[in-house]
Amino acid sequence: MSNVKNASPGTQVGFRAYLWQFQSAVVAVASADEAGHAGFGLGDGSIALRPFDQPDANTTRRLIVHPDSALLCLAASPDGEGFVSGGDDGRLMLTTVDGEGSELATVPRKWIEQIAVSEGGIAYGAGKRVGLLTAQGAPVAVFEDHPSTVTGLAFNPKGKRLVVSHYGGVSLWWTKSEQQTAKRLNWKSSHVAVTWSPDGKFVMTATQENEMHGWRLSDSADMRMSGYPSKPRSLSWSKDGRWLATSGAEVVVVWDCKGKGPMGTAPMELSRGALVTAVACHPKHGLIASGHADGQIKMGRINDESSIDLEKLGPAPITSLAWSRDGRYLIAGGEDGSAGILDFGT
């Protein structure tokens, strides 16, 4: 079905929603924006597809890129014209819109339930192995060094470092050399994602222990942010780097990482409700989507902290969101399979 709302008076937001319902999980959502597709990561093994210039059509194509297996992760590939997933068959596929499938790697008897993109490249995580590839696929590096299981993969802006999360801190790797000894960043802890900033001046982790903990790479010192009731296991940065929102609390946590960093500040608080599962921030302006435990959709504006309620997904928790890299598009993914689009270009 679809809806068009004006989401308040004076909040000057249109959008149209287009919402249904799928009968497994999303386990995630991504948008292959060369393709024009929006992309929803099922729980049964498959990759539904919606084309953003019809995402009211009658059928929605599925691609079954993990048989008999499920889903765990996905991302747009680095030329946006296809998928990049993961899933507990311990393979790694490329998936593009038209139904053509390869592997890029497989680790026997391992999940495969990380996996990060750049331009440049492709990094999968599977128990303590990271592997590492060019954007086309061929194998770069495999980094066995970890301490535990990887639980979380970012690259740097440039694409040219790779932070991989674990317990006890994380460790970064560079992206053009096998041979190598990692820089660990330290902190008794466990960490379960990680995310690099895009001035690249610091690498974030959410913690087990409800805590956000921090490194400024200037000087590796230590930034350690907490007050969580939740695990925030979902991170996202404004397009200029200054603002990180987090899921984690009954609002969208923002932290100010202008300067120094936000250690020893008051975050900016937006879009209360149930607790925040899911967030992203708007590709260009200073918005920030988010989802909750009951499925409602929100947007927080971050110059006014003004916020609006959006759509409702459905009464399961929103597991995923994702813009479109012009923001005109957010694909949302619910736990009980909802799912949706959001197009603002009404």
The other form holds:
Amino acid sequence: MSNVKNASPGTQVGFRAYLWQFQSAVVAVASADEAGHAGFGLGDGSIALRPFDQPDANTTRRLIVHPDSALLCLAASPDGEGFVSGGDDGRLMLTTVDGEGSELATVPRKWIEQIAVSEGGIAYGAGKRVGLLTAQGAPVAVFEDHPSTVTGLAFNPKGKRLVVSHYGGVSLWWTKSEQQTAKRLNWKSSHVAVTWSPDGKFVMTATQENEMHGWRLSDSADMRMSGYPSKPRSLSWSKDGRWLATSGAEVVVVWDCKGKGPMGTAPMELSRGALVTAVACHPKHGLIASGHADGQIKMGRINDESSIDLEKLGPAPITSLAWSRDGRYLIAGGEDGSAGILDFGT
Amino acid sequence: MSQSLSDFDKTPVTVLTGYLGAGKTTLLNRILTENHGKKYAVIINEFGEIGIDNELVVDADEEVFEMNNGCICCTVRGDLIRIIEGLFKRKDRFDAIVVETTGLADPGPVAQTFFVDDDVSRRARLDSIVTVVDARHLPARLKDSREAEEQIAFADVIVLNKTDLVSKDELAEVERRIRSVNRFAQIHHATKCDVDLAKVLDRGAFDLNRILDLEPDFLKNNPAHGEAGHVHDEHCGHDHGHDHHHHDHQHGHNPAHGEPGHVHDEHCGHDHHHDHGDDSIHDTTVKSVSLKLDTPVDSRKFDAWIGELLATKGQDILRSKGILDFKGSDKRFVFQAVHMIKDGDFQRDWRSDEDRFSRLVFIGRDLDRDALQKGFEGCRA
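Just the form predicted alone so far, so send over the form predicted in complex with the partner chain.
Starting with the chain above, the whole complex follows.
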């Protein structure tokens, strides 16, 4: 169960891997940093918990958060003491690692499929509706004016604005309760995920056509980055905001977003293997963890474009990866219920 | 993308179409309540009136997305992509999926979703398209609705419901109308949708190995409906109100990513636009054309011809199926397509006691039988 791996020549990465298997799919993983727990959102509607300081198999606790339903999205709560989750029961739940749950919102007969969290607030998407709440979960506003079902949400770095992806482009909202009209950035496509760059300059989406689309907010200029064999749905920014790592190819495709943006530049390609299904940039160093369709987890290094195999979680695609805020633990989950915590501490 | 139209270890999806009031809901309720050994997740449309509170009934808003490459075969149901992915997060709870569409829905985008989207096609396969029609009202529907016609054209199985409300002659006439549009669907008569569910579910209609088992008529030397030629004639010479524009568009698919089975790249340079502004006096414009060759076909000539045909006419050719006797092969080659998305494979050996021949059936709009026949004959080895 535990091992220390010496990687390919020239690169030594020591870690301990704790791997196990759930009965149902791991939908999403997250790190509740203040509470020191990894959370695994499962298809059976529960959240499984592992404390980082004792990641052994017999300590798993399960919180039944969406009974008889599927959990569809998960994020750490803004205070880092627990998790926010949405399910196909139409409920948005806030749950602490101690098992205290509170229902933050319900949307009858809809699925809550999208969640975004910032220090200042929580947003969820259900059908065409986006709900905005305070970090404590009090309702702030509901934005209904979207042309189709909401497919992605992201706050800007300051938490003052929220971007919503949907068919035909994205909508930008201010995170306040006042009546407002969204600013629309249009691009004819079905946009299936969205992210806001840490420097605030770019909004980037993944599209149904297996491309990345981007807007430079200073002048709304379009950027289009293609060449993916699959939808680049997992998006992760490096700590310094310069690099955007994306899934959707047999390498981690990393765009250099300094200056005017990545359009027309050749991306860096890291960690070649099976189709990349999840990416997570290390919160401190220039490292990118990737999960692949064959269950392999790899790590690539930006400055020398090297990469190593970390661990094979199971035979099924990796669905989600997340680092603890201190960068010591990598949390991973797979479509077949395989799960793991990789401890890079010494 | 490496899926074919016939991957069989995947979750089967039955698409249920039909006009409001035809009896879809009755059939759905039966699928959900009767003991047929399978658990179905059911995706209903927003107007669905399903009377059953079931955790596996999902409401969908029919969100038809045209992908920005402008290619009609890339028009998909965005909501289905999301819902099917969501359902697979609790895959242990169901064995199969039924998608109900509104009466106004064009079945094309629903069908195409299962071939165009990788995330869907990785785990789900289109099993068959089932259309419920009302024997009494179908003639009127066919007059005023393009969708009613398309739903029949796309169907693998047609439940001809409410047969108790029409006379024997009327029923024969309705059936003739259906046959003129779609020669190869299986038709089951029903009153109150009391059709054997085994004839509706788990048909494998897109399984190349089963296509011919399901449609014995398909192989008959002489089209089972000898009056087929006669039927065709009555639809010829209509003004179909089509306005064909040529759009310049860039097709977004990158051929470098090589997706065998997909023919996206072959039809990049065109986009037919249908203008149905003056369609108020609509009559059936969709028909079936069946072609046959008694001497072997050259596989390369056939590939080139069918590729070009679907690339240029694939918008109007809704479905096609075929069995081919390729020169130099002892195996039967089976072919099918939904609009421009095609699939084909060698099947079993020709038996020594059977006639070897090639047959193609096209269901579509504005089909030029003579041109098709000529093109097919050009494929002779």
